[in-house]
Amino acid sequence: MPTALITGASRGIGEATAKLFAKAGWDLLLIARTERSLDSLAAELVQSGITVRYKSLDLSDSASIKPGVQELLAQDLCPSVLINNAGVAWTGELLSMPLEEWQWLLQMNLTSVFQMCAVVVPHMREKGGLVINVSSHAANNAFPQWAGYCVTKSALSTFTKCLAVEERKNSIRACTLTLGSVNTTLWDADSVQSNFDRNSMLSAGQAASALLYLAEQPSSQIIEDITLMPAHGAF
């Protein structure tokens, strides 16, 4: 069986994602700071009959990440395709964010990505492997009070392509998935603040289904980067 490995992966487009993997019949890592909805999530997940291995870690830790995702992978299962799902955001203008807010916004946003990719990628070179980076349509575009969130995500979409330049030679892909608003809980976050119609942004189940569409692609092609928006066009 195929192997993912998510981060974020106890709710929002993290658990919706595990949940149609597993339906699909992969089997599953996963990554996400509460272990409590982890042993949940992984005590649904086995009901599709596929192995599950979890970890709990804080991202906005620098230092727990690599002895964390080391010791995941030291037991049965080795990923295929490592999908970088975890984020934040905060609202606010630019030059009045506090300093430790600009820094953990880097350290999950961007720094943590890197952070998984140099752990997890040297394992993915013997067979080949696909890294999927879950970014926004902010990452292209400038919203004010969303400044941070901008800089964090256009910065990850760069990343991935220098990745996928650099990683070729080993067989291995990287690409995005950018998306409009989706309605998750990272609305309900004290760092946000915000007025959108929830009921006009993309689900979660969505955002997993494309997901999907990415890591199920033949390793003879690559698709560079997904966009999905709302329909309504809602931030």
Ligand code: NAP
Second form
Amino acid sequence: MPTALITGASRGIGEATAKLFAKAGWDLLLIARTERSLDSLAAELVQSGITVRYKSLDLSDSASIKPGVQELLAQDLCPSVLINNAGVAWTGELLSMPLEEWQWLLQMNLTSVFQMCAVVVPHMREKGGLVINVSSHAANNAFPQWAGYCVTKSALSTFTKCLAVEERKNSIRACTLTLGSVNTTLWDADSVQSNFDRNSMLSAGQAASALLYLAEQPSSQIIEDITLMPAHGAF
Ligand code: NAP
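Could you switch over to the form predicted in complex with the ligand, since the one displayed so far is the form predicted alone?
Okay, now the whole complex, with that chain kicking things off.
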């Protein structure tokens, strides 16, 4: 069975993705902070007859990533697909952004992805693999109050292209899923102020379907990006 490693799997897009991949017969490695959510999700997913391993890990703590992921990979599953989905948002004026919030956003949305790839990709090189980074249409726009988020997702898209070019020789492919707004718990975070209409957003299941589509592409081809937007527009 193919295996996917999904970060941010405890809720939102990551949880929906884990459920969809399990239904499609994928074995799963799951990462998020909330152990009890991972535990109950894993218990539900194994009902599909797949194998699930999980690790509670705080991706905002750079020092914990390498040992934590190595511990997860030392178990019995080796991923052929890595989905860097965990991410956070912060709204507010760019130059009023506290430095700690700026560094947290960069760590979560960019540096942790670099760190995940640095640990996981070497394990995938022998058989080939795919890295899917979950980006946002904020990557291609300058939205007032969302500057920090725009910067991190823009850098994530460039990171993905650089990774793809460098790792091509090792049979590793890399792509982005670029999403418009999705109705998840991201919009309930203390760091996000918005009054967008949640009903006109994409569902987490729609994002999950796009991730499964990317993951199931034959290894002889790569869809470099899917941009998935709600039919009603950006917000
Ligand atoms: P969400 O509902 O807030 O879920 C975020 C996930 O990331 C959770 O599983 C959370 O689990 C995990 N996470 C948060 N902080 C973490 C940390 N410090 N360490 C480890 N895991 C952490 O968000 P979502 O909407 O599903 O977002 C998933 C991805 O889609 C993000 O990269 C986001 O930028 C992107 N995206 C979202 C939208 C949207 O409108 N929702 C649009 C475009 C792109 P724990 O709390 O258990 O750690």
